[in-house]
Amino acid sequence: MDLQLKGKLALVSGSTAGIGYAIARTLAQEGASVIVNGRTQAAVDEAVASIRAETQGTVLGFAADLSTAEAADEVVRRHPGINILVNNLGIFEAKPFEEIPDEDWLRFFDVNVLSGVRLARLVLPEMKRANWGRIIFISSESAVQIPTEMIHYGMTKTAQLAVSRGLAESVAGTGITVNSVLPGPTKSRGVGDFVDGLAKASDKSFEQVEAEFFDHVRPTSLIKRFGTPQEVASLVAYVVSPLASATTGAALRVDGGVVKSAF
C-alpha cells in the first residue's frame, strides 16, 4: 500500500530509539522527509545514519532537548513547512505517590504535555495555510487506566488525549487531522532495560520476567506479551497519511487489549 508521504516533511520527537526511532524510520521507509531529534547530537548522527542506511531516504537531525520553548522555537525556525508532527517525547519512571515531589509533577508535565503543545502551536499556522496536516500525541493505555505505580505519569498521559481532542476541534471542517495513539506495554529501550534488570536480580530470563509481569501486573492482555515499537509505528504511519483523512479527533489503542472496553 502507498501511504502517499512522498513530499512530506515530518518531525518525530524523541526518536533516537524505541518507539520514537521505529516510527521515524517507517515514515522514510513510506517516502517522507523525517527529522529525527534527540538530546544528544552523538544519539542523533546514529540514528540517522541507521535510518538512512536502511531507507535511503531523506533523513535531517536536529539535537536539543524539545521539552524547552528554546528548542521548539528553533526546530520549527531551522526546518519549515513541518506538515507532520509526532509528539514522541515523553519520560516516566517508578515511584509511590507519597514520594512524588511537587517538582517531579511539573517536570513530567512539561516533557510530556507541554513539549507537544509548543509544537503544535508553532507548526499549526503553517499547515492552516496549507490547509493539510497530522499532528499525533503518542499517548498510553496508561491514560485510561492510571498506574498506581507511577500516577504522575499517567495524568500526563491523559492530558494528552484532551490536548488532541480539543486541538482536533478546534481544527474541524479543515484537511488537518489530530489523533493519540495508545501503545499497550512496548518493548521499547526503557522497558527492555528494566525488564532485563529485573531478570538478572531474580535469575529469571527475559521471558519469564514477561510472562509474570502480564500474568499478575497487565493480565487484561490480549497478546500476553509486549509490543514491539514497530506495532507502534505501523499505526502512525497510517495515521499520518493521506489515506487517513477521515480519521481525527481520535484515541487509537495499539494496546495488544490491555483496556477491557470494546470502544
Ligand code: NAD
Second form
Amino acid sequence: MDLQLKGKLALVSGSTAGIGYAIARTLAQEGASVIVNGRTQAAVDEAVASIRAETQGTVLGFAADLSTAEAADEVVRRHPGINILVNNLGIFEAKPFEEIPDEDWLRFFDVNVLSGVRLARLVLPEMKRANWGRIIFISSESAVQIPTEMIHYGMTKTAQLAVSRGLAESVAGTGITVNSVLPGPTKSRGVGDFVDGLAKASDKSFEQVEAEFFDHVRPTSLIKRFGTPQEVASLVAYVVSPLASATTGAALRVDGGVVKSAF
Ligand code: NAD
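What would the structure be for the form predicted together with this ligand, rather than the form predicted on its own?
What follows is the whole complex; the chain from before opens it.
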C-alpha cells in the first residue's frame, strides 16, 4: 500500500528514541520529510544519521526542549510548512498521590499536554490555508485506566484526549484531521530500561519480569507482552496518511487489548 506521504513535512516531537523514533523512521521510510527532535544535539545527530542510513527521505534535525514556548516558536519558524504534527514527547514517573507536589502536577501538564497544544496552535494556520493537515497526540491506555501509581501522568493522558477531540471538532469540514493514539505498555527505551532495572534488582530475566507484569499488573492484556514502538508507528503512519481522511476525532488504541472494552 502506498501511504502517499511523499511531499509531506512531518514533525515528531521527542523522536530520538522509543516510540517517537520508530514513528520518525517509518514516516521517512514512507517518503515523508521528517524533522527529528530531541533535547541534545548529539542525540538528534545520531538519530538523524541512523534514519538516513535506512531511508531515502529527507531527514532534518531540531535539538531543543519542545516543552518550552521558545523552542515551539523556533521549530515552526525554521521549518515552515509542517503538515503532519505528531505530539509524542512525554514523561512518566511513579509516585504515590500524597507525595506529588503542585510543581510536579504543573510540570507534567506543561510537558505532556501544553507542549502539544502549543505546537498544534502554531501549525494550524498553515494547515487551514492548505486545507490539509494531520495532528496526532500520542496519549496512552493510561488515559482510560488511570494508573494509581502515577495519577498525574494519567491526568495528562486523559487531557490529551479532550484536546484532540475538541480540536478535531473545531476543524470540522476541512481536510485536517486530529486524532489521539493510545499505546499500551510498549517496550520503548524508557520502559525497556525500567524493566531491565527491575530484572537486575530482583535477579530475574527480562522475560520473567515481563510475564509477571502481565500476570499481575496488566492482566487484561490480550497479547501478554509489551508492544513494540514499531507497532505504534505503523498505526500512526496510516492515520497521518491521506488514505485516513475519514478517521478524525478518534481515540485509536494500539494497546494489545489491555483496555477492557470492545470499542
Ligand atoms: P522514551 O522515554 O523511550 O522516549 C521519549 C523521547 O522523547 C526520548 O528521545 C526523550 O529524550 C525525548 N524527550 C523527552 N522529553 C522531551 C522534551 N521535553 N523535548 C524533546 N524531547 C524530549 O518514551 P516512550 O516510552 O517512547 O514514550 C513516548 C510517548 O508515548 C509518551 O508520550 C508516552 O507517554 C507515550 N506512551 C508510552 C508508553 C510506553 O509503554 N512506552 C505507553 C503509552 C504511551
